[in-house]
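Single chain ahead, written as C-alpha cells, the form predicted on its own.
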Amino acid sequence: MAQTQVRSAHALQVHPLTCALGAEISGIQLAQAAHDAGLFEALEALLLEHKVLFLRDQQLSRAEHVAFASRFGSLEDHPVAGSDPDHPGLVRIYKSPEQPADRYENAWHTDATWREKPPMGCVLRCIECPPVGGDTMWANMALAYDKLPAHIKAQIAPLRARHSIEATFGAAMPIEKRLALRAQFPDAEHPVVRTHPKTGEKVLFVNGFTTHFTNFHTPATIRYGQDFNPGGADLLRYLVMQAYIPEYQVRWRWQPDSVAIWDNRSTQHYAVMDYPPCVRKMERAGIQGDTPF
C-alpha cells in the first residue's frame, strides 16, 4: 500500500500495514508529541482511523511515556499487574523462564472490560524481546462487527454481557483472594454492540472477559428454558471468535525502544506466547475511558 504523508510540518510519515487496521508512524519521537499540542492530534486523529499505530527507534524514558499517554487522559493502575512505583499507570509487564505464562495476555481480549470504564486505549513500549517471537495482534472490532450477517446484527442489537476479572485473573487465585478481588471490582455488563465515542463507529465488545449474555433468556428468544444454555453460550463463542480471523487482524513484531499505540473501544489485542525460555519485557499505560454505550 502506498506510503501518505501528513503534518508535513512534522515530517510524519504513515504507512498503513494492513487493509484492516494498523499504521507504522515514522519522521517523530513521541517524546517530543508529549509537548507538542499540533504533533499530537493529528496522531490522535491518525489513531481514530488506523485504531493502532506503530513507532520504532523511540528514545522514551519513563516520565516521558507517562507524560504522552497522558495526553489522551488519566492513566490507571492494573489491580494484578505490577506497576512501576516511581510513575503510577505504568504497568510492567516482564516475562522470563522463571515466571509462568500469563493466561490472558496471550487470548484475544480487549484490555479491563471488567471495568465500568474499560480504558479508551494504551501505549505499550517494548523494553527487551526475544530475537524471534513474542509479537502482538490486533483486531478491528469495527470491521468485525460491520461483516456480520444481518441477522445476527438485529439478534444482537438489544443484548447485555458481562465481563469478569474474577472469572479470569482470579480464577488462579485462593478463594479469599478471588473474593476479595470480586468485591473490589464487581462483574461489568456492557452492550454487545457499542458506539464509539468518536467515530459513530458500531463495534463488536465481547472478548475473553466475557462470561455471559445478562438479558439472553427472553421468550423472543428461547421456545424453553432448555434453549438458555445451548444458545446464549453458541451465540457468545461464535462472536468471540470473529477476533480469529486473519483479514481482520494486523501483527507487529516488536523491536527494543518500539511503541505501539491502540484504542482500546475499537480492538482486541493477542500477545503470541512462543518465545519461552526467552526475556520479554514491556511497560504499559492504560488511559481511563468511559462507559461503553
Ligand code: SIN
Contents of the next structure:
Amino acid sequence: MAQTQVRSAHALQVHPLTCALGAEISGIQLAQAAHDAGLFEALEALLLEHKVLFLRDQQLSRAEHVAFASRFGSLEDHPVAGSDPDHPGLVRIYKSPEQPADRYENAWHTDATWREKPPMGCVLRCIECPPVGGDTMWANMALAYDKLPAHIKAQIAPLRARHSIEATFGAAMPIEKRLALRAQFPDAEHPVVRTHPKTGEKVLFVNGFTTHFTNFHTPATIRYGQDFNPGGADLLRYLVMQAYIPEYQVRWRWQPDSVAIWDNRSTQHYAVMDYPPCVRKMERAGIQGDTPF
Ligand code: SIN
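Switch from the form predicted on its own to the form predicted in complex with this ligand and print that structure.
Let's see the whole complex now, leading with the same chain.
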C-alpha cells in the first residue's frame, strides 16, 4: 500500500490518494516552485510518478499560475472556451445559472486530442466552487492499457483513430461556424496506443473526442463491408469505456485555492456536473505537447 512520504529538500510531503493514481502534495507553494528549479524538478518527477498532483490552499495569483505552468512549456488557448483577457493561455471554465448550457467537461476525455499535438498537461485552479458537488475525476490510462486482455492488446496495436473538435464542441454550433472550426482544426489522427515520451509506458489513447478507427477496415478484420461499422464501433466503445472503471480512478473534491496538475498524456478526466444552479469557476493553463507516437 502506498505511504505518505516526506521529501526533505523542501518540506514537501506526498500523500497518495488511491492505488491507481493521484497524490496530494503539501508543505509547498506553487508560486515558489515557479522560481525554484529544484522544487519544480521534484514536482515534475512526482507528476510522472502519480500522473495527477493535488494541492490545497495555494496563494497563487493569475500571473503566478501562468508562470508556474509555463515552466513545463508554452501555454495554449482554447478555440471555444475563452481565456482571461490579461493572461493568455489561462482558459476560463466558468459555470453559473447564466451559463448553464456549456457542458463539455462532463464526459471522460483527454484534453484537446483533436490537436495534432495535444497538451502534455494542465494546471487547474479553483476560484469558486459549490458547497458540495462539482468534483473532478481522473483515470490512469496506462493502467487501463496494462489491464487489457492480451488478445485486445494484440488487436489494437496497429490501430489509429480520428479525434474531432467538429463532432464535439462543433456539434451544437450553426453549420457555418462548425465548418469554420473544422477548417481551423481538421480532425487529428493518433495511435490508439501511444507511448509516453518520458516514462515509456504504453497508454490507451482513445476518449470522448475519438470518432472512429482509420485503419480498421482491412481484409483481416472484415468479412463483409457491413462488419466495419459494428466491429469498429463496438471495439472503440469498449476501449473508451475503460476510463469508467473505478479501480483506475481518483476523485478530487475542490475548495477555493485548490490546484490540480495532471499529465494529459496518460490520463483522462471528467468534471462532475451535479451542482447546477450553483456557481463553479475554474481556470486552466494548458501546456503544449508533442505528436503522440
Ligand atoms: C477540464 O475538463 O479540463 C476541466 C475540468 C474541471 O473543470 O474540473
